[in-house]
Amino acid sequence: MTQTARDEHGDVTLLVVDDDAQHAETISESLRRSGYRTLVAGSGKAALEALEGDHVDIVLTDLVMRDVDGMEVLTTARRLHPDIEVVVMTGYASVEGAVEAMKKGASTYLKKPLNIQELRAVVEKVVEKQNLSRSNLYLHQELDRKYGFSGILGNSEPMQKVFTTLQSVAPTSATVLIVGESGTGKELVAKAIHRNSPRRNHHFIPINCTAMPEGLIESELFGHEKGSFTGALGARKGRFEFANHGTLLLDEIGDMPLSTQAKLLRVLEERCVYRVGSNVPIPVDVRLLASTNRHLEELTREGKFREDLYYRLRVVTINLPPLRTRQSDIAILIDHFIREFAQQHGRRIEGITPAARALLLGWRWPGNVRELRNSIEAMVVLARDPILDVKDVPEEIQQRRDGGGAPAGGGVPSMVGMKLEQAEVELIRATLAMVKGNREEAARILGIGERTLYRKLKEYGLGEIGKDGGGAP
């Protein structure tokens, strides 16, 4: 064992469990002069005791015991640390044991009477094991710090401050007013706040009160009693009782009836709500969200919208930028959603043309987000190729029409009729634009690499662009 190995053991705990004292300490013995930290319980009552007051990286236990047998401290570790590993060890009679050991979440087992090297070898293999899990856990906590929040995308300064809010509020009980145009992800952030705070494990009910009739919209948000009203044929829950320690996200919120309004305030007051035909207060503990693409505060000024039922939920503001106006999360967007639709359709995609993605970056896309996941699932799934080019990408977008989806600021002009030179110079041109001269960052978007990018940019006489970070012209 080297130094060095020994340094890097010495950061993981091992607790060793069985009440044959002697073999326990052998045990513990050994693996401390391998450079393991250990700690020794002579009982499965111990081990447990040991477990609610120690940080420990892997447990070594015997399954059977006179009092706490090995397999109530597999479960016991399990649930109190959830990455934790736990390796038992058993006679040749109840092997059976630790089969079902192993089904309950134990990472292998080990024949008694314990042969020293074999001991290393697998404690050895159980901590590559564990490291590689918490680097992957880790991995994907940054990639989330990032790119995202829980499943949500970009990079950009604008999202970037979206998930600084978020960060702040999930794990709270504030209301959150979500504001953004139609198809920037309002309700995906709302399930977010929903899947990273304490009430994760309770309902998150979604409603649309533009998709309500003014009839039925307090039925359904409150609630009702049978022979309420013509058709009420039976008593009935309303979304509020259904979010119950839960989350409930009222989608939409300025397209809500000032009736409506009026008694949603009472609820938020009260904490208790009323079944329509009932006069009976019925408690319930929900966190509020709302979302809108109106402008909640000029319908007040129009007497549209209740003011103080605005600043009742507008304790947190959380303002969705629309895609036009964060272009370096385009790319980034249209990798993964290939990603996404390649798999859940069984299609072989491997990856897109620079020409067809510089089609795609140039798009305003007026439905922002939606619309471009549903294009890029369209392309996958019409595609003939592996790799998408630009015959896949949606008619719409390669007519490049005036109005709503016209080339965003910036973007590439029209590629017909212009010489295949030409046009590669103005697709460098127009991403080192888009990307602020990051050249790295365009070779990325171009799918190609960067020394490539430099030859280019040298053969074509574009070689000042983006040097030293400065932006295209």
Ligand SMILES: Nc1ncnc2c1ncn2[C@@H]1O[C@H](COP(=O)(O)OP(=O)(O)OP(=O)(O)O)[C@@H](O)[C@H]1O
Contents of the next structure:
Amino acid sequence: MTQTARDEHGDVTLLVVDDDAQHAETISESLRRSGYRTLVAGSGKAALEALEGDHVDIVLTDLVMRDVDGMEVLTTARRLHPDIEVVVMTGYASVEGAVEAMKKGASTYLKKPLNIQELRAVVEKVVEKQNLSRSNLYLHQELDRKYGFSGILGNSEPMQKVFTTLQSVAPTSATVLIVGESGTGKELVAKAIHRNSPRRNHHFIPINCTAMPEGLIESELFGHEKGSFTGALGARKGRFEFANHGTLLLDEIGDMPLSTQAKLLRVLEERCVYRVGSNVPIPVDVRLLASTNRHLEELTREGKFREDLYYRLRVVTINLPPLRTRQSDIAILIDHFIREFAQQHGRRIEGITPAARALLLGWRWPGNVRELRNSIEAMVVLARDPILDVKDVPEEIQQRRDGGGAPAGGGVPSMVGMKLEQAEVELIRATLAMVKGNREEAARILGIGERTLYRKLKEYGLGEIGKDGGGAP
Ligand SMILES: Nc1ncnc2c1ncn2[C@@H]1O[C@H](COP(=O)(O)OP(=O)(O)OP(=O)(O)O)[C@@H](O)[C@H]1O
Ligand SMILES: [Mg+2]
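Switching forms now, from the form predicted on its own to the form predicted in complex with this ligand, please provide the structure.
Let us now look at the entire complex, which starts with that chain.
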């Protein structure tokens, strides 16, 4: 038997769903003998309940069942836990149902009657596939070697620092606080930490503290016992328990209610959770990551965030600066997203004109990388020609209604009719203005050496621009 990354199969939980109880039991038993942890659901409905309440890695489900059928089990499983793998079993000679299931995200299918050998081999393969995609390393290696860390791109100085910190902190179990404006990549960084830690083969569980009222957030985090509040029909595991041996991301922790903060602190100190309505401690081994776009220190001064929790969280802090302050990252990300979306949407896009690129470099990006990513996707999808041009740039960026950055030049068309030398002057002037006079940055964007830029500035009598960091006159 191949050694999977999860050392023992006991770490892998399979849910076997079949309304033929004896069949389900037989399958479950033979998988248990291979060392897997198994759960059995005697109906589609029972399967949905198990998916809500238990930790499940892989689902094996019959397709044709009364009440809730296998297709619904499949779609619910994928919706609740995107990294779950589903294998469908079909009792009918027709493969159509199986094909349909594959389209909806099933990993593979098995024909009934099952051959135990085949069943084990298939499950083994699916476990390996899941391990691979959970660690997801192979995807990013190529890019990272050039400029990035685990899928986070950037060669600006602040991002290089972030990568250095990530390299040393990821493999530990340290709590990390990730701070940055919306869309700067906080969740991406959290995932990278998880992927590069010894916990990578266990769950990464994010929970957003903004969206939830106090009562709900506690039951989500810590779970609840049956009948602990109105509507708590059954006992339920919380995210802490789901994240056992893995990583829990408390997203937007600045929005967590004070009373929940107190309970969280207790969990961190005791390494145990108490389900709502119970005082039985449940030991948990969870690495905690927290992120926020708010100023936690200020919140503590205002009494909205517990100081002791703040000190506990900020031991290692990673600051993700706004994209507009990282010009060289914008450049890399533009090229990366063009390639990504061209491939994803099957479009032949070969590049972007300097004028269009300059517009993007000059924009303020209030939504940071997310906004850039979405803009490029739209450009790629809507483009008519293989080279993206100014006309493909989202209108608000073309018009810089938001104030944009510094003027990024009127684009190539306004230069038509100009002498080449004059156009060069204009381009240099506009580029310097865009980067607020930073000559090093301007030279990089223009694709020339810094010395060449100095020479040209002198030659064209632009010597004063950029000297004091001021923009174009
Ligand atoms: N440095 C980066 N390299 C590549 N992609 C990035 C980078 N930073 C962010 N992204 C992408 O931008 C999008 C937004 O990132 P993410 O969701 O991590 O931001 P966030 O800081 O958590 O935002 P919010 O505060 O709104 O939750 C994602 O699609 C992410 O993959
Ligand atoms: Mg986020």
